[in-house]
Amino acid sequence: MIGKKLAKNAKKIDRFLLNFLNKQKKSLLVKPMIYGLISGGKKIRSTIIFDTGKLFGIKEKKLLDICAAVECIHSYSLIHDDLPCMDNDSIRRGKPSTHIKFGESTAVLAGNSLLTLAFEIISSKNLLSSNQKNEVIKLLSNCSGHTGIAGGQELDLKFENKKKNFNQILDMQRKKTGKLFNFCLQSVAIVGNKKKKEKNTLGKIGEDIGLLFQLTDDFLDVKGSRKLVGKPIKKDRKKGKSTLINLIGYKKSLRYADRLKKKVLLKLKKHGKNARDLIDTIKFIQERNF
């Protein structure tokens, strides 16, 4: 059931992105951009956005631009993360990484172009008001730059082969992965014209979901299969990555993740039946390693 939902949503976003790019003037970078953006991936973040929209009765068509922007940001970050100067990964989503397929310089430029495309999509003519666009753009900037994804990746690289404590590791992972999930939930609250307190609450829930996602990725690196993950496994320990698993062990990390999931689900309880789809997606995120 959840698999069909993810596949259906991914097709919607892929179609939107291809239509958007097809309306633009062609360049040599479009092919590598599409390669890193469209091919493979469950687009879980888009499903999280749609599911959050159901909390407030927001129609999917009003959230399509935000979903597309999130996938551009996520794909740009993966293209750059895979580069030799970063994590040096040659496989992504079961196929050669973008820099392996097209070369390093092209991968950098394709990633840069996806980053800027995200903001172009949100600022284009759509169903959002000017105030909503401005707020969404500001939030996405904060979650993508040095206070979000980019800053988290820098910490991830600097933490390699160093002894970091529990809170330092969580802070790094919240920035690297959690901030974009923060955006996924908080942006929906912006579209729904919710008050500041509600926006912040949803943003924090999003960060917890993102942390749960990252923890599950770490579990998959230890006990998952290359076929399931779509990239080499057992590389975190080899690279000396700072993870909770390497700090407190697999079982304790698993228990922490379980407590985190229960905490998130408890906060969503007030939304009743409207939270059902979001809860199912959150459960799927944690259960990917089983």
Given for the second form:
There are 2 protein chains.
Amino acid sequence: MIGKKLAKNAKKIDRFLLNFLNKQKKSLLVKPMIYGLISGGKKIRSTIIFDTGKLFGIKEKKLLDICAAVECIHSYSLIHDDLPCMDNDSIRRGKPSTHIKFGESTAVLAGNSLLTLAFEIISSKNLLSSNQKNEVIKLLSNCSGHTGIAGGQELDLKFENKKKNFNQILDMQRKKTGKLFNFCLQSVAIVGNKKKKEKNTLGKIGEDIGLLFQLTDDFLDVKGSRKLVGKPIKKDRKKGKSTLINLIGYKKSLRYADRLKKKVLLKLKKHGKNARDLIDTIKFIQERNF
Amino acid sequence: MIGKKLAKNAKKIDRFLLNFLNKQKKSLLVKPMIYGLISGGKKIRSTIIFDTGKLFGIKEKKLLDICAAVECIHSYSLIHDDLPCMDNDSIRRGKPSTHIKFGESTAVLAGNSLLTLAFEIISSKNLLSSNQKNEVIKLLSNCSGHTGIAGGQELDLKFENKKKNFNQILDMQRKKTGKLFNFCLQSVAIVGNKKKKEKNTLGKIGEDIGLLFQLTDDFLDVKGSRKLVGKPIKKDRKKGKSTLINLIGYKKSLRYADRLKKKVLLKLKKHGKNARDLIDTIKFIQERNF
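Let's see the other form, the form predicted together with another copy of the chain, since the form predicted on its own is already up.
Up next: the whole complex, starting with the chain shown before.
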């Protein structure tokens, strides 16, 4: 059932993005941008955003632009992460990575253009007020740049083949993966005109969900199959990546993830049945078997 | 005299940027970001923005954030242009390029972070209204992404060692260099709450100034010295770059640039003595001898 919901949401966001790009002037980069953006992605972040909207009774159409922007940022980060100078991965979502398909310079530029597009989408005409757009853009840039995703990726690369402790690894993963999930939940609170405290609380829950998501990714890298995850597995150990699993082992990491999930679910309890969809998605993330 | 003005403005923008970064959370990327952003840049775009402000009596402090954002975008594009997979330049502003100094992955991520920072600066607390911020961000993203700088760089690389015609080369240079100058002038018109028509007119003038700037760059590549331009010269021909000079020759290109400058100055005439500073800077650009 969750699979169906994800597929429906992914289709909705893909349509929005294609429509947005179609209305713009054409360029040579549109094709590689679409290649990295549309095909095969699960758009799990968009579903998290829609689910969070249900906490406050916010309609999906009011959140569409935010979803689209998040998927642009996510896809840009994947395209760049796969580059030879980064993780040097030639397979993504079961297909050749963008730089394998279109060349390295085009992949860099398509990634840059997707990052830029995210801000263009939010600042374009949509159902958000000017104040909301600004607040969303400020948060999105903060979660994406050197204090967020880009900073996390830098740490990830610098940590390779180094002995890093528990807190250092978590800090890296919070930036690399957690921050964009922080944005997913916090931006919905912005659209719902919530108070600062509630926005922060939602952001923190999002960051934990992101961490949970990253841990599951790490588990899949150890125990999944290439078919299941759409890319070669057992890469983390080969590359000397600093993961929780490599530090404290698989079983202890599983237990940590379980505690983290329980903490998140407890925090969502106050929203009662409005949190049902979000909770289902979180459980699905942890048990995922794509 | 213009040299002094440029130096004063550069200092002002550098201070603003350092201050902005200092207030943020620290990250490993701040050092390479500052390396690419602060040192040695002439910040000519900021001076153009301040000069344009004088057309409408807009104070510099109202334009500072826009200047800072533009310099972030400009520096990011230089860092990425220099990458091995792009123009593979190891010297910039008389120093090792960012990827030579800090490594390739760090250069990519520092560039990405500067691109992101531009949007964070505009959307942060400053003297612009929410509506103005949004309009500025929409324009900045449009001028930076696949319809602007990134798209222009893609064309530049694809045009290497190809026979391209006059219009194709101008289209590429308008995107690669012109669009950010379009933004410099048009964003000031946004801050001045000008009508759509005037905003467009200003943008077009900016694009022509950008083209003029690019042509001067191309002239310097042929006739300048390494010391003068801060990087090796005669690269365009070696790399088989599609420049106007390589297509129609040096003299004809000079005449074209001269006509372009006259066209721009004519358009600025209606602003009377308010345009004096902008005109001085434009003349300086064409005759530049840094």
